[in-house]
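Coming up is one lone chain in structure tokens, specifically the form predicted on its own.
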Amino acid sequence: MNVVIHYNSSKEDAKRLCAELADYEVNSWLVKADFENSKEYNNLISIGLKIAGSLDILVNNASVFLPGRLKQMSFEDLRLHMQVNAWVPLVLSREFARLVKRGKIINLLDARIKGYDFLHVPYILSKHLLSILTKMMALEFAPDVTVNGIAPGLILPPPGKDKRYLEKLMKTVPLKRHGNPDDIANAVIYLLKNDFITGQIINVDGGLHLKGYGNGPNPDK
């Protein structure tokens, strides 16, 4: 399978990207696109398709994720990941069911749907309606389009954290251990192999959503 590869900044990895598909005989083609520019972001799905001849499956993964409370969250960080997160991948779907016509749309998502995160306010938000969205593009894009979610949990440390942090938090994991990255692939791997899915979100987190997420704001008083 070939690749289209969006980036914003990141130009550098991106081509790293290229040159490691390039040593498994993969064609991969690089688009710029900032998702804060609207003039950017709704020409995404013709340029692949131009470039690329033909596309059959969408990833929406790119992602924005600042800390932020409920007190002190301000409406230009709701908005910020808010379009992001939630409105970008909707515009980029119905690009995708309105151009391509038949195929398969992934939403990365996070586990911590299941529950809380008042830690990351603006984010858990845009990643619930995110949720809502799968499910509604599910129904309105069928029969031709299937659309479904995985929800990671412990898999990666974010930003400014190495492996400790991971480690700190395995024992609040059912399964006593953290992800990695194969594990969402191969999750993804399945959804796209099954014809007869849609509409669905799987959790990759070790069953930590079983015990659901956020004890409160302050889960130590």
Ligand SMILES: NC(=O)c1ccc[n+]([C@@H]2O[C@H](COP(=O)([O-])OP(=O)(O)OC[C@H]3O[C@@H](n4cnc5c(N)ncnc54)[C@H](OP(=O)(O)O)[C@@H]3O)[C@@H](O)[C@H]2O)c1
Contents of the next structure:
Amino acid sequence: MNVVIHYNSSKEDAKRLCAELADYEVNSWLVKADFENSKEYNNLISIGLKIAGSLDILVNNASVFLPGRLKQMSFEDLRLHMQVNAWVPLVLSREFARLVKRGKIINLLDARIKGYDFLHVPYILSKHLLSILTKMMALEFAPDVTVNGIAPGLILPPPGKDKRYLEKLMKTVPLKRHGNPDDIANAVIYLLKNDFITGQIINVDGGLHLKGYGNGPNPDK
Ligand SMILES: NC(=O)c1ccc[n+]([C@@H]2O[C@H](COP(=O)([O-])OP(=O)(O)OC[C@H]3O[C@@H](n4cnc5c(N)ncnc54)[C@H](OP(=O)(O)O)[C@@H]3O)[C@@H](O)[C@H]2O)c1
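Alternate state requested, the form predicted together with this ligand (shown: the form predicted on its own):
Below is the whole assembly, all chains and molecules, this chain first.
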């Protein structure tokens, strides 16, 4: 697979990824788009098609993850998360279905949708929306495009936190450890290799979803 890499602010990281992929003789192209600006995301799929020649897979991975509790949440907090985490994946997915005709879409969700995350309310609401959209799009875009979701659990520390954050929360995971990006990548590859799965959401979370994350306030304590 060759890769069209989307970035917004992390240009240097994106360039490093391009260089790494070149070592594997994988072609890659960088495309910048701010998902808060419709002029930048509306034609992202057609730009990708133009520079790569064809597209087969869309991975909706970009996400905003800011703290926010029900009592303080503003409409602006909600709009930001809904736009970047759910609206833009919908826009990109329907453009993909329209222009590419046959392919596979993977949406990155969050295992916390099996419970309530009282500390990140706008974020978790946006992932709920993307989860429902995953199933609706699977039906709407069938039979030519499959749409599935991966719901990661405890994988990487959020911005501003280090591995102590993961170590503290590991005890809440049934498998008593945190996952790593390879666990997510393997689940993505599994879905991409299978042509007969659509509308499915796979939790890659060491069993955390079985406990219904955060069924009370302060779930991280
Ligand atoms: N990390 C975990 O443990 C975990 C757990 C559950 C679910 N997930 C989900 O898995 C996915 C990947 O997680 P992650 O931790 O790797 O995500 P992340 O680093 O928090 O965010 C991924 C990327 O989203 C992009 N982004 C944010 N705002 C944007 C905007 N306005 N326009 C365009 N791009 C924007 C950023 O690109 P730039 O850096 O280029 O600005 C950022 O690098 C996400 O969907 C996340 O919700 C992750």
